[in-house]
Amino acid sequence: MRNVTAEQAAALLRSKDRILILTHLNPDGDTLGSGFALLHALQHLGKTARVVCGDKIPPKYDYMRRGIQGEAGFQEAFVVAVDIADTKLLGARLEAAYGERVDLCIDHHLSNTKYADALFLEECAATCELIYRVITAMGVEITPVIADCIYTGLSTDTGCFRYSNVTPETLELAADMLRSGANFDDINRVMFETKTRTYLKLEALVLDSLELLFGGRCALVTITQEMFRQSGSNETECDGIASLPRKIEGVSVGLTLREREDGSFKVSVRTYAPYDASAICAKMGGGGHARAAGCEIEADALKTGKDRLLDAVGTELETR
């Protein structure tokens, strides 16, 4: 592995063609917005792109796709992986074809794994800021489907520009894609006000499962297969469920327990300063940021793992 620039990271892809973006499960704003964003830059170049992702990708994110051209018997040359810190995070499926084949890396995670044969890796709000950074870099000029995608994934990993990780660079960042053109008032609606009536009655279901724990200072929420069913909604729904059990007041540590088709748990872990999100999921093997990190349960080790969870809890509580 070797640490690269914006520039380098460039003219790598410059030189390469037929160029496989990878996305990790569970598809957010910023991972598709970074995929999309880049595939649109390199088909600007005269490249063959594509994107790729081992969960099927929502719709309210098909304004990404505009203009994209498809190309029939595409085999890639050259993989990248973006807003992506473990292969573990690209599924079963995309881990065993690409999880030792990651030719570069884009990435703002500090726990990166570092299992790319080059990786360029700054923290700041959003992977995005580093797209921009090597699509600039590349000499392509930002259209509006560019600052769309880029918006988007400042946007939704600032929470719209509310979270503690937001810098100047990262307002500056998204004031330079208005100015390019990016549809920011339908791109928040669609983010941040728009709810299908399944997601409603999900969000129903998960609040009735609601624990808190340690005198009111953590909130924990749980989403089962059997609520997808009652609900008619779906994994690609809850984007906006992670942050519930933290907007309760006096919480300062929210988890969301989400159950996968195969009875493992999804943890999402949200977190208010001083409280580290990434060294309670790092006690599970798992890793992010200060304010929102995540790991997974298997299927037979919910009880032991939950318990492992608020052990760890309760350790950055008592410890911070």
Second form
Protein chains: 2
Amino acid sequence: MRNVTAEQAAALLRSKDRILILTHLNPDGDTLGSGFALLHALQHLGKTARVVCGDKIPPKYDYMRRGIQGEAGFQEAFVVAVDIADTKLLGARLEAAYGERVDLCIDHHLSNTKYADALFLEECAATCELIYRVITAMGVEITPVIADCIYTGLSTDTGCFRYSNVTPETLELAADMLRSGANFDDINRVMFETKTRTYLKLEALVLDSLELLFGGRCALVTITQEMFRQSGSNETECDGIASLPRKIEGVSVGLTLREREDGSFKVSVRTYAPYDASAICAKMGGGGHARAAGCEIEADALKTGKDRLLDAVGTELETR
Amino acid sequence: MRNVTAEQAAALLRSKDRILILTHLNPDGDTLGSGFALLHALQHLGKTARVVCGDKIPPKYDYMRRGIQGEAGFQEAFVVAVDIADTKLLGARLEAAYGERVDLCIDHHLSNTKYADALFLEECAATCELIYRVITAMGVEITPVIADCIYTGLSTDTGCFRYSNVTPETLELAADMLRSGANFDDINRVMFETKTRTYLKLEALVLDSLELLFGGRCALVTITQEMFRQSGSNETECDGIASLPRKIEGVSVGLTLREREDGSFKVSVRTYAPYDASAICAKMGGGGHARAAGCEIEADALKTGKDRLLDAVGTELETR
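Now show the form predicted together with a further copy of the same chain, given that the preceding structure was the form predicted alone.
Below is the whole assembly, all chains and molecules, this chain first.
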């Protein structure tokens, strides 16, 4: 593994063709915005490229695909991973196929496991900030669709510029994307405003499950498959729900346990400073950022898994 | 009335002392951020100044007051109104005292009734953008507390940079305020994230009142005094609730009717393009911006008032 700069990553991409772009499971605005922005830029240079994801890409991101050319018989010759800290996040199928042959990784997670041959890593709010630098270093103009992709990553990874990971540079890049034609108000409406009636029903059920712990400093909500059935909602509507428990006055650590179809639980941890979400999740075999991290609880170990999680939260609350 | 530039407004303020700054009823982050930013800047120039409001200023804005000097025996010699489109928005007491003697108004509402002797008016996302230009034209450095005040106006008047009123200049000014030390993540947490448990209860009651009208294109919610009693919540917690009905998928016009203690209703209208909230409210004797406006319904005319409101909505939905 060698670390590369934006310019070196750009030179590498310019020298290659038939480029496969990997995005992470449970795809969000930053991995998809990074992937599709890069795809559009590579097409402008006359190259063929494709974005793949181990999960289905929700239709709300369809605007990122406009103007993409088909590539019948595409066979990758170079593999890029965007916004992926660990090959586990590719999902089993893509990890088996590409986990050991990623040529270039562009990522903003300091927890990156350095699995790629070349790694362009810097800490910033969104991987899209790094993708912008690579694209401009490749000499490609920021078209409106590229601006839409990059704006989406900036906006979704910062809760619409709300969280402590925002820097002046994040806001200035967002301003540039507006000037390049990003359709920002429609994007924000889809990503942050619009709630389906089924989601609103689910939110009410989830709030009923609220447990306040550690004297009200920690809030825990549980989303079960039964709640999906009752509300008519589903996992693709749940992006924002992990931020719900931390919103309650006095809460510094918010925990969301979401039951999967196989009975296992995806745990999302959100904190306010000084509490470290990634430290909590590291004790559970997970990881992420200081204020937003995740881990897993196996189906057959809900009780012990939850106990371990709360032990980790207790330690974090006591020792900071 | 004469229109003035930022430089002329700054020169006027530099030439005066004992400056009273008026903010609007139901004070929000933009009127208070404008008022307190100007107050701090005037104090830096060695002047005495005071911010007043016809309503109680919620304690969540207390951070804007740090470092303010007392001014015993203050008697105003110059009156400035910030973010106030109409002297009615001063409230009865302040309107009677100052409605006809406002020396300078700094405002971003195109609906401004031009009541002041001198008016610095430009359309932009927040009056705080104009205040920033006046303060820098006065030659005052942006201190961290001034940055907090200005950032608050930018952030709260744009739904944290979410809405269509954001421009590249708004984002760039926000970036500057971060560089000047704005404590933006704490501010956003207080303004956008934190919800009390009483507010969450109120929100559930309000959602139960939801009516979908005009084939689901308009959503109406009603907040009654009884709901305040049931939830333990109150009006000061309701800033964000007006944006709730518009969030429902398919809704272009969101209406919120909030009952006051005297039985009258404050109506908040929120729209998506191309529908004009101020056109709807103008028919009710109110006003505001294209996507956010307000009007009143008297206590003794709820039924007819609601009918007139829905007529205005119907016309707006049909004619665009």
